[in-house]
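One chain follows as structure tokens, the form predicted on its own.
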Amino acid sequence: MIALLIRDMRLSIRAGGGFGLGLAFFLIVTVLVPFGVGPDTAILTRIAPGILWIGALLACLLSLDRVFQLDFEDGTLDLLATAPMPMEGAVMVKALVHWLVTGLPLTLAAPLLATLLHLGAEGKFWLFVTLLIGTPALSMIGTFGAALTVGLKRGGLLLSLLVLPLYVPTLIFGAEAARRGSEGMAVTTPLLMLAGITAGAVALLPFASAAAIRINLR
């Protein structure tokens, strides 16, 4: 697993489109936003979290295309399906390497963004946490769209189509609780059904993707 977790970044920094092309859409999203709402200090700082945390679930959707597609192209994913390693820690790594090209980037990226948003030292605490804990769900459901349509061509629309409507409940719960961290309130229990949102996709999902990939290599 080791193995396939350093070959899968390797080829990812190589390939290009990975946390370099995430941050700089990330980044557009960002400078975009006060051209289109205003110049209102009190507007920006109010809607910063859930326009960052916006920008960060499209940027994961960028590279989503290529989690699997490369591998079953040249044939690495027939190989990984007959190899020792169970095809759920294939999964597993997948997703661990994709969090770690595009997700942890954005996480690290937003509290320094935020400021183009007017957003407080505060909010730029909890945005940094949301992030932090669920940027690895999106990853993991991500990777799970990718396994339903590997194999297929032109697959990036139906793979959007299908795991943005995955994305809402962590969405929501994700930017609620950075905006109840920015306006000083209690955010117990947003981050806790999103921490429950992370662990029930990190848990689940790999058996299911798995599955998936399965049947199409059948």
Second form
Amino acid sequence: MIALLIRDMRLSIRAGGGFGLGLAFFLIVTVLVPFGVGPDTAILTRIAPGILWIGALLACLLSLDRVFQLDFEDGTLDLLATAPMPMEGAVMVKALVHWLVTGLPLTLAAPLLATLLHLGAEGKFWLFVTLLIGTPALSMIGTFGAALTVGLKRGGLLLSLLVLPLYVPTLIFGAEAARRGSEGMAVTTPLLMLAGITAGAVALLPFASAAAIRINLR
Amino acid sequence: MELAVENLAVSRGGVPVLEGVSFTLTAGQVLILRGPNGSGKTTLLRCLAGLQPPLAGTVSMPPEAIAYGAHADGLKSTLSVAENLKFWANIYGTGEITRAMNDFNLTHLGARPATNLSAGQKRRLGLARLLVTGRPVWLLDEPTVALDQASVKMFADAVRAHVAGGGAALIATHIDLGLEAAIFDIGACRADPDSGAALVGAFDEAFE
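To complete the pair, please output the form predicted together with the partner chain; the form predicted on its own was given just before.
Up next: the whole complex, starting with the chain shown before.
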């Protein structure tokens, strides 16, 4: 499993691997919003947590179809399925790599980019915390969607349609916690709900994803 | 060690393609699988490798003893030859690639990205993967595609060395590899696609 992790990280960093793609998209969204909304700082501060969360979510979505598709096309997935490694473990590694390549950079960059949306110091802190807790769920749910559509050519659109509704709870609680934090209110309830979604996704979805892949490989 | 297949039936896309497949493969033996295009050779091999469940029948050996060499080599074009092979060696827990690189004459290509290899060189790298799996039974699906005569001989030598060391190989191929091998023709095992019994099996499979 460590070997798979190292290989996938190496692949994502090399040419055409897609590292930084999500980050660049996130940057562009955050830069464009003030142009669209106008320079009113009060409005920007208010919408900042929601916009940044939606931006992070869409950036995650952008690279999902690569999670299994490339391995499926060149036959690696067949060979991995016959290798002495449980498919659940392979799915976990794939989700972890997706998070390391998109979720983690987004989380680290979000407080910096939040400056463009005039978010205060406290808001930046809670944005960072909610993204740190919430983005693993985005990667895990997205990996599940990718596993469901792995056999389909050009399944990207279907993947988005499948995954976006599943992202709704994460978005609601993540953005809500970040908004409350930026306005100085108590964040405990939405933060716990967000953590619960992440824990549940990480605990259950590897099994569902592995089953979906096995069926798709038949 | 013995791979005994009894009365196996397999389907492709819900349509039964083979039934009543029975053969035995013991250590030190090579079995050549023959049959016209579309007769179900790949489906049979995928079933034995554990990638799809059989409709009926038994396979005596668990998929954990089997190394499967598919049509696709599963190479990553941005990784070098050595990195590609090293990955599979680590996955299978053997970690040693020097012998496999030597046997398939890949040593001088070690640092080259797989994207710059010729079709035959890619195939050799794909076959070298079998050596690093350390598994006793090789299932090979058209292993000599894109190989020149010298490489086919290199491959045959590798198979010979493998079976001499107590391994076994089941090879679906149309060419003569020059191996001491039994031949199993699956043409006689073709299933009737409309047979009622097989359709019931497919129906049950959908609701498992």
